[in-house]
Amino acid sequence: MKAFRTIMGGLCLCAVLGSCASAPQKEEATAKTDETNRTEAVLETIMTRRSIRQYKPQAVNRDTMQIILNCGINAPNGQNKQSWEVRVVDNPDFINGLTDIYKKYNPKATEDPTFKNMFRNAPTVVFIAHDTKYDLSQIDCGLLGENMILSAWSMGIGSCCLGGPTRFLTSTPEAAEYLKKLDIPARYELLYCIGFGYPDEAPAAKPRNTAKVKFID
């Protein structure tokens, strides 16, 4: 009898052994699995982001604006200069009234059966400004776009940057007040501007010339 229970409380320790070394195991695998799962969304995200321009009538909810916002605001930056300001227009008022100026001196814009409003149709509008004290703003205000680009790509959101609407924006006399209404720091100016919405359209991606990317021994 004391033998069988030597035999059994050896068995039951094994098992116990056996499970404490298979529990490292397979929490190893799992956070594997969530690594790849991660890695794969974000790779999915960035190799499926199309530029929309054709976009749902209703603005982003501005709940998850705001996330994107954040998301664009966590962009590396020189320095953490931060060295952008941003404004969010989701007001028809403004969007309608600026392109109604717009259409005045692009008039072949109508044209286009298409078109709704001069950025794109995007219903929600993502306004940049760079400090022109910081020589290197610019690429600031780039990887915070890209940021909020992707983010919002990952949330099922739209988008199109656009360089032509703020060009308008800041030299017609005509949009002066449209462009006092952001209220734009003195030392900074607008840099462009990003459309989001909630995509009507699926197009298929474009070509990359990879020729144009080349390692250097």
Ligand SMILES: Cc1cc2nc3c(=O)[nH]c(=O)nc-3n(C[C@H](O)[C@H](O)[C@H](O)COP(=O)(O)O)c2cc1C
Second form
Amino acid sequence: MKAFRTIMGGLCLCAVLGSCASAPQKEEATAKTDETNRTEAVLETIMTRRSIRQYKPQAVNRDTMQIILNCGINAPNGQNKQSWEVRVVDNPDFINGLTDIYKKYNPKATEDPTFKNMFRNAPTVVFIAHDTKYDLSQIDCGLLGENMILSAWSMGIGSCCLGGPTRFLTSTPEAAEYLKKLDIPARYELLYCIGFGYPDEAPAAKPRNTAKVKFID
Ligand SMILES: Cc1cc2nc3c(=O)[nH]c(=O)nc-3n(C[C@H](O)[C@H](O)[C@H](O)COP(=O)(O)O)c2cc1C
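Instead of the form predicted alone shown above, give the structure for the form predicted together with the ligand, please.
Expanding to the full complex; the earlier chain stays at the top.
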């Protein structure tokens, strides 16, 4: 968009001045710089992201969260069905109340002196439910989540994708009142959640097995 505006601005200026002998080169150079910057920013966001499990205590500002959520729902999705339901919880009563139940079933978790809550200590949690009647819905939900994770990271917000807590929530009768509060429609099922917060750690990158990726001739 910035590159587009730069080019359009340059073209208008040419029309006004009636001559643009050296202008195209400059426009091209500016557009290239914008494109290079954008590429670098995207690659840097992807390659520096880490799962964060230690956060500052405050929940993510809701305006910032709204940007992250908008990035999520702009993810590619099958037939634009948007086959997800998304719930955001930053109420400590919800997070701590559910964690109290979790602690009863997982007493060992509290032995970790850094343990604050069952969402890997995140103060803001986004729950994602998939449409059980659509076979590609889990892909939609995964792409939605990655858009949120990366846009968050680009703004200095850490996150951790979490499968364990939703498994606990859906399989523990004692947690039913919390599941009910999420108000998930009948044909949808809770799939996973993502904890968000201001990072309070800077973990190293986990290794990746590049041998799993091959070009086939
Ligand atoms: C589907 C899924 C479920 C995950 N569940 C958990 C979880 O329950 N607890 C946790 O601490 N991390 C969880 N993670 C985070 C992974 O452990 C993490 O992404 C992986 O170790 C790679 O590390 P990185 O994200 O820092 O690159 C999950 C990630 C995914 C994609």
